[in-house]
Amino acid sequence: MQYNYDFEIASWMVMTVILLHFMFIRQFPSSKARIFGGLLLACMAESVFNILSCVGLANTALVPDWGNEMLAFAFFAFEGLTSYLIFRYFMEVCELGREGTQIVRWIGGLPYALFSVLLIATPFIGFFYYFENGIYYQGFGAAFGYFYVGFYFFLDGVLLFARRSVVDLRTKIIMIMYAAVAIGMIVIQYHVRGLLLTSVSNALIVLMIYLSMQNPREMIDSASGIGNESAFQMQLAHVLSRKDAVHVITVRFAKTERIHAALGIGSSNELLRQVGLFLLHLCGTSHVFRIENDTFSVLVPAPAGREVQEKIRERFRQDWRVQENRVMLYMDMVIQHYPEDFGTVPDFFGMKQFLFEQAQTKGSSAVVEMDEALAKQYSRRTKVEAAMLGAIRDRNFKVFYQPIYSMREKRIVSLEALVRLNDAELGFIPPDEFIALAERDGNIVHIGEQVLEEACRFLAKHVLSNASLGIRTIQVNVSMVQCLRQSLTETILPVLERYHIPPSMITLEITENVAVSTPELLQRHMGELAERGITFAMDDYGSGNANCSCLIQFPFKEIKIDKEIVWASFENPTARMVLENEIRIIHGLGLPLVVEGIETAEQSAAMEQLGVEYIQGYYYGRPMSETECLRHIRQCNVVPENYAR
């Protein structure tokens, strides 16, 4: 028979180009990439042996019978392997769990095992083919080959349908086109035996898979030469799907800005490359990743986790050489265990951040490993976060009001609006707990907006029409996150307008840390709002890094001294001198002064003796609900009970 090799040769050339590109364009060594590499080689080998077998059969005078039998055997072997590897690739794409992977691999492996047994027996029983007088004949079981390929088409389709929610559209299109072309090639070749089309469908699926694979450059960190965060998330998701027990060791370097400034970008990158190479040598290419600028993560099989931790710690106790420089890298290390500690990729990242926060409290070069106690803390935090997000969504935050007492007028003249959160499951959640989380995630903006609106509603309902209450202002806290927003003014003014609140009745409290951190933007916000009549108070003065220059630089109209300084002044003579000095300076600047944390009559008298104008503390009233606060004001300010409501 005369064979036409044109399509087979063209397909082989296409796959050769893909192979060269695959080899020289660095691929991240994922399981999908490894299976694809095996599939590509199997398809090329199948094509080569198909051509050689046909050439041998056409030239029986030159090729001995045993040679043609070996070529035919090799062709069938790679043909069976190709269908199985395509199935294995789609298994990886479908991201089956460990149990699912084992079951499906067992189901998919049975036909390949049967095919292999029948192929090995073929030279003896003539199942797929046999030779007679040097002539090739199809065996009595040749139709099994079509059934074999069709079964894998069916199995691939079932997989894609069952996992359609996680498989992208490109992969579905690849499978459909491959099946259609493969079936078409089989039909054509069945009727035109001399036309070799076996490799056309293989070349098509190899090309489509390769074009759909992620760009390897997107998976490699250019500075250190190892996998980046995208590669890490992909590999971690693969580990989770297989439920392999692993330790995830993450190291974060401290004082990296100083290293960059001292060594320059080039030397800093060389240092990162050295760290990456050390970790690669220790753990292997597919287990080491640079997930942030100064952070590396390592995936280690659980039995080797402890040994790898110790080797990393030992190496970082030594210097690193960069050109002529010796550099000591200080790092914090956190260790998480799968499946004990986390179950999803987002869980891992949330827990990692929590552990590094714990490491920061332990000083330099801390090592924090997830344990039962930390797991309880983390569980508590996630529940608080969920409660906070639910309260933001459902507007379930409550605003309490704490009185501010005028020592000169002997009455309550102002209130501070304080946010409170009660959860059905967790009960009362302290403000320090949920506010810190809200500031970290930016949700403090939504909380601040709700507090301002509730304070304006309170003023409109109870204060504007009742001058006898004597409440002149309500103080509302503004966080650093809010001050960093360009639209702060546009966020505040419409709320006041909606409730018809005079701007002079709102005082925005800003901590001194905010003033230090965002001076230019804060000056702009304060200038815009001050023009409308809103005043500003510096809250917690003396608790941060600010000094009197902040009082000069920003248009504050009131200063609130932090309660920790006040409390210390009653026990420590030095603290007393500091407090008295601060009070004199603030008075010298002509600014009203509020002292927080006053809880006894003795403390109140001491502050009055120092000339403090306003007092805030439990002695004059705890934070109270709206109803309780109104009752307290009436009693303290001697307001008639029948005032208009």
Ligand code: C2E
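Here the rigid core means the biggest group of C-alpha atoms that line up within 1.5 Å when the two forms are laid on top of each other. Numbering follows the first chain given and starts at 1. Note that the structure is predicted; figures quoted are calculated from it, not measured. What changes on going to the form predicted in complex with the ligand:
- Remark: with the core as the superposition reference, the CA shift of residue 411 between these two forms stays below 2 Å.
- After superposing the rigid core, the C-alpha of residue 14 moves by 2 Å or more between these two forms.
- With a cut-off of 2 Å and the rigid core superposed, residue 491 has a Cα displacement that falls short of the cut-off between these two forms.
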Second form
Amino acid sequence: MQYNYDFEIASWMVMTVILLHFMFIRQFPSSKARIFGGLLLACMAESVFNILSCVGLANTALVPDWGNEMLAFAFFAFEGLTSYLIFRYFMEVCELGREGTQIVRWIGGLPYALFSVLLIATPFIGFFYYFENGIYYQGFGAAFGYFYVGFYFFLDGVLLFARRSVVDLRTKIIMIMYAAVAIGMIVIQYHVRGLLLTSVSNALIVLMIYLSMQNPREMIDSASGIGNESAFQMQLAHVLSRKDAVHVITVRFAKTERIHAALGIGSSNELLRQVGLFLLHLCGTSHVFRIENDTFSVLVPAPAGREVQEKIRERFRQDWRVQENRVMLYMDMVIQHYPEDFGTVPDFFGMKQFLFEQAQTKGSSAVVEMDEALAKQYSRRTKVEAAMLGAIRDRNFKVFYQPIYSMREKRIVSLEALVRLNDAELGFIPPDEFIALAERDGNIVHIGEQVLEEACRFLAKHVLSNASLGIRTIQVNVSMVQCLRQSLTETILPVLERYHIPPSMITLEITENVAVSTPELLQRHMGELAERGITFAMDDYGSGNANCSCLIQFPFKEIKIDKEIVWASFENPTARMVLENEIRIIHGLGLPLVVEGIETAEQSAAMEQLGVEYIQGYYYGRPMSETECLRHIRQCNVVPENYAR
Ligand code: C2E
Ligand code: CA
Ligand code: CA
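For comparison with the form predicted alone, produce the structure of the form predicted in complex with the ligand.
To see the whole picture, the full complex is given below, headed by that same chain.
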């Protein structure tokens, strides 16, 4: 028969280009990359032997029979190998774990072993093919080849289905396309017998894999030439699936902006490259990763963990040379242990962030190693986070109200809305604890919306309809993250409209440090809302970096003095002086003033002496549920007959 192998030659050329690219662009040395390299070479060899066989069979005068028999044998050998290697590649993609890998390797290896035995027997029994008078004939077992390929399709499909949760959509599409292309080629070849298409389907699958799953740029950080975050995630998943005990040491550089500014971006990149090289020499290529701009992680087998950690610390005690500059690099280091501390890749990342937050509270060049106490804190934090997410989803937050008492009017004039979270397992979770977490991940926006909605509902149902209660406003806390949102105005006003609440009945409390860190956006948002009649209170004045300029810069209509300062003023004459001066300034500006944290009659009297008009504290009422609060106001605000509002 005359064979047309033009497509084989074209496919071989395509695979050669892929091979050259694969060899010259640095690959992250993973087992996936090694199997891909093997697959590429096997496909190319299959293609070459296919072409040579055709040439040999067409030129029997030039090629001896034994030569043609050897070429056919080699072609079959590589054909068997490519199906097996494609299967092995997908096994890597599916991250099967150590036991899973063992079992699947056995199941997947058996057909290949059987194929090899039958191929070795073929020259003697004519299983796949036989030659007669120098002419090639299909053997009695030729159909086995189709079963063989079909079996691997089937196994690939089973793997894909069983591991569908870890395999991403792109990979699933590639695997399905591979099956479709291969089946299409088989059908065409069946109908057009002389047309050889084996290499076309091989070249297509290799190209699809190379462009999607094996793209080297997706694994290598271009600036430092070492593995990036994707490579790290892949390698960590691999280590976890094998259950190898490792220490993950992560270093993050502090004050890198200063270095960028002092050295210029080129030299500071050179510096990071040097750090990468140092870590590479210490731990080996497949163990070092640049997972963020200024963060490197190294994976170290557990027994060597301590030694490597010491060597890294030792190196960072010395300076680094970049051109003629000598630079000290400050870094925080966190250490996590597998399997003691974490079990999954997302677990690792959550814990890493937590450990770096701990490191930040310790000052510069901190080393934080996961231990039992930290593990407990982290576990509490993840539980609190889960409880908070559940409450956001189920709208399960409660809002309590704490009275703000007017010393002049001798009654409660407003309420502060304070969010409450009770969890079935953890019990009461203080807002300070979950608000900080919610601010970190942006969920505070949802909490804020729910609290505002709840407060408006309360106002509409009880307070507005019951004017004799004498409540003028409800004060709602607004966090920094909400202030940064472009849509602050759009999220607040519609809620008020829905419950027909006059904007003048809502005061938004903003903490002082918010006012300092985002001046322009905050000014705009406050301006927009103030125009509609909403008022603003500066919360926790005197805590953190007191900054009187905020009082000038922003349209605050009320100041709330932080309870810590108030408490300190009863203990310490200097704090007392500070408080007195603060009160004088605020009075001078003509702004109403609320003092927080008043717990006793003496404290209340002392504040009255200082001319404070509004008081919030346990002495005048703790935060209370709606019903309790209404009862409390009714008791407190007994309006005298001749009282004129
Ligand atoms: P904050 O805004 O300064 O709220 C006042 C806190 O002081 C409340 O704590 C209140 O219970 C407490 N407090 C009031 N008077 C006294 C007193 O006499 N003695 C003592 N020991 N404590 C007193 P709470 O409810 O635990 O809230 C803590 C913080 O959580 C709040 O401080 C606020 O920053 C935040 N927060 C509460 N609810 C919300 C909310 O809905 N949104 C936002 N963004 N933050 C909230
Ligand atoms: Ca507040
Ligand atoms: Ca406060």
